[in-house]
Amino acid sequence: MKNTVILISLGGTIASLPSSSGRAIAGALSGKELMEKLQIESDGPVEVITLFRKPSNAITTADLLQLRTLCIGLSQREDVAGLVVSQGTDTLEDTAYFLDTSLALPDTAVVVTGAQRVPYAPGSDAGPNLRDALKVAGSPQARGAGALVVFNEEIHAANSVRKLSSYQLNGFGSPGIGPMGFVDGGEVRLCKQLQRSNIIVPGEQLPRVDILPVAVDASPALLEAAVASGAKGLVIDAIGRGHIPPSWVEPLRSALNAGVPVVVTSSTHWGRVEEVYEYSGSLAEQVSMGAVKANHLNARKARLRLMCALSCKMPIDQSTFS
């Protein structure tokens, strides 16, 4: 009977401990006493894993492929019916991205929480979103629905949920979709799912890939110094519709011409990438140039696909980004 769900504890703010300075230690933690300490009850069985107690910004791409394994190996037992992964939000939509574009787990519900307050504070969210991840992780619903964010009550998908605010309780939300659905007490609803891209099997290495953000007559030297430092793709976190300033067409079409694949993104919180505009810089230079468009994903969001994809030696093409 699939009734039991696992909650994998990674560290982060929900797991804090004040330090004698009365700042948080991030992390210190146990999943366990996690659980002890925010008096957790479930509907069924619960385990615990700890498997790192890390603040978000030390976890590495070594720490997320070490989680996908865990996560394939505990999908494979019949009373599994989720896993929950808890950590701090910073990084929070990587992690919960990475698991969405490298596993399938058709029969087993993935979700990832965390918590802007400490668990000690008055107001904490820790132990509701807890709670309310727990619940949808063994709902049948979220069952093969891809990586789900649980926060604030709200259910958002991995592929389109962005860290909003930097320490406000509704710190997570999807621009421009909303939620796929809510937890309102003891009920679960999915109203809506959305399409995922094709699963990418990793290699056993994430390799490295750069963001290059874009402003006003931002200096080309970075995109270069980034090819020129090992760099093994780039993704341009550009401005509007897929934008860089003139001075990057030919640093980047250096780049390119070297065998470094490119990845556009849009900085707006909100809209697709798109070949509309005709001038120096534009998107439609870009991929003329051999770019590949990230249509509906953040910088962020792209770098982790990007370095799946790089690191299973699979051709970087626009399917790869579809």
Ligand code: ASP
Given for the second form:
Amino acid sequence: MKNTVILISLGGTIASLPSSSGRAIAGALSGKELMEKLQIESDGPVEVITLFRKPSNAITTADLLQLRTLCIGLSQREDVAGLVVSQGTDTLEDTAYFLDTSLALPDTAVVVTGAQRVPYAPGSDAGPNLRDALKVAGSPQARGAGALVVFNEEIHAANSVRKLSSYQLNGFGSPGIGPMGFVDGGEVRLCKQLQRSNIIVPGEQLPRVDILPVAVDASPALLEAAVASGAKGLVIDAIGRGHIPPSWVEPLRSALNAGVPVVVTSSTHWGRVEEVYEYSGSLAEQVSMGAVKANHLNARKARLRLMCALSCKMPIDQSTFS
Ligand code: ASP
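Structure of the form predicted in complex with the named molecule, given the form predicted alone:
Below: every chain and molecule of the assembly, starting with the one above.
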């Protein structure tokens, strides 16, 4: 019977204990300790694996590859309906998107969750979020839907979800799109169709890709330094529809001529990059030089997709981000 859900615990606030300073040690609890502490009742059997005990700022791309391999192995078990990954919220959207873009698990739900408030604080969201995540992971509707983020009674698609608040319980949202569904008490509702790009199967190591944030009159020195210090790809977190200061154009041309792929994203919260202007630093100019548009993906997600594509030696062109 396909009804087992496996919790893979990576750490984070959801698994924290207080330190003597009164501040939280994120990832101090194992997955088993977390389940015991929260005393969650689930619909079916739950197994627990503690993969890491880290705050999420310490998760590495090697960790993500290890998590992916574990998910593939577990999904091959006939009794496994879904997987829940619990981790710190700071990089939760990175993990969710990495799994979404690199894993095709047609018969297994993949759900990522965490908590904004430590499990020992009054009104903590640790228990409710974990309970809801286990419920969604056990739901047949979630199987094959890609990686989902379950948080604050909402279900979000990995490719649209973002951490929108540094501390509030409604910390995650999908700007411009809204949630894919809801958890309402015992009921799981996936109301929208999920649109996903094709899966990229990564190689054994994810290469370094740097994100370069644009701001008014930002210096291009970071761009030059990234290339000079060995970045294998760049993501420009550009302004508006995908624009850079005129002073970035020649360094960008040099990077592209040196064979470093460049993907352009928008630092706005919603809307794809698009060539609608004609001036120095416009997206049209960058694309004519060989830069690739990330469409709706934000910089952190585009970075992970570019890393996956580079790691398996795919040629990088517009089809990588279609
Ligand atoms: N700083 C914590 C972490 O990312 C935040 C959290 O879990 O909410 O591990």
